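Single chain ahead, by itself, as structure tokens, in the form predicted alone.
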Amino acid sequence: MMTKVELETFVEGTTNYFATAANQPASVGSPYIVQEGRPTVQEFTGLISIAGKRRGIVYFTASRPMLTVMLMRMGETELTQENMCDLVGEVANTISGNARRDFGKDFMISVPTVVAGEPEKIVTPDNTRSFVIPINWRSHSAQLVVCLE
């Protein structure tokens, strides 16, 4: 079970990335447990799998629509769907990357794994709860999954 400290690193990494990468920060909201099932996706989904003493996977999803302002808001003027895949993947590397300072270097992270729809591709290892981390950057909502052991 992770504890709030573990948590609050994968809130910090999140609220740092957009205010650096999109410009722009984002507001959190309150950390929540899925109580059933599993939780939303979004079209666009970076995932990193953990391994280590720590095992599962961290996820982000989000919107097109959000995306596209998020490429635009970086300077990218081709807002195509492989733009928006390496954006997605690239959220989930950097915030999940970030999280392995704090974590240490038993917390080894995948490449990122891009899914576009098919959230039925999205598999939450079993036995763990799943965190959700819920995103507002300017009138999108994202969310960051955090599911470990």
Second form
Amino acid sequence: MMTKVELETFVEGTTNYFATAANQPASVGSPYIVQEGRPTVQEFTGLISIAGKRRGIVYFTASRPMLTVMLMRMGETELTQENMCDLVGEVANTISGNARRDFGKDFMISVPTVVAGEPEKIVTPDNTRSFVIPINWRSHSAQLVVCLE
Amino acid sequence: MAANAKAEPLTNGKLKLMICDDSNIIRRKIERELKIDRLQVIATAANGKLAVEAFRKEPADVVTMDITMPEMDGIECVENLVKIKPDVLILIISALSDKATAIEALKKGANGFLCKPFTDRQLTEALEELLRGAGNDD
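Having seen the form predicted alone, could you give me the form predicted together with the partner chain?
To see the whole picture, the full complex is given below, headed by that same chain.
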């Protein structure tokens, strides 16, 4: 089970990502537990597997319109499917990597796996609660999902 | 293997820069936002293995290096590049923000560390500091 302090690490990482990389702060809400069913999956999802000291997954999921605007804000001119996949992977990788500041070196992160559509491919570990961190940015919404044993 | 390979300077006197990151948008961002006239991008690579191959063909003077990459990670790549060209300047640009990782990269031969996410200004400052540290500050 994750602690409030541990979740705050991911909230701070998400806040910092949008303010720094996307050149516009996001409104990052309080994490909540998924009570029933699966956590939200949008059109593009970047997923990081966590091993070592903790095990589980962290994923960032967002819509095409949001990723399009993010790429534009980052100065990217090629608004392609490939770059949207790249972006969701990079967001998940950056926030997970930044978490090592608090979790330490043994919080081992994988290279990103990207899923476009096909939410059934996102599998969270059994018997582990998923926390959703809601992200509102401009008129768009996205989610960071943290599921760690 | 071309141990201690010597880089041929560019005819315009600029230093050769190689960008290594598995993210296309990060590679393009670094290339696009590069504000240092003395640096010229000669190669980009999507993982450590490709970076070593490109570096053997044409050693760069300066390298920006991600750590978490497929095929060969940035730490192993740094070791390889330093064996080929010991005086190469390497700036790690990574999301891995724990001190142990930064220290390990520096021990393997990297010269600086910039944490992702980064602003254009932070990138420029980190590269300028890297060049200053090596006495390439004009």
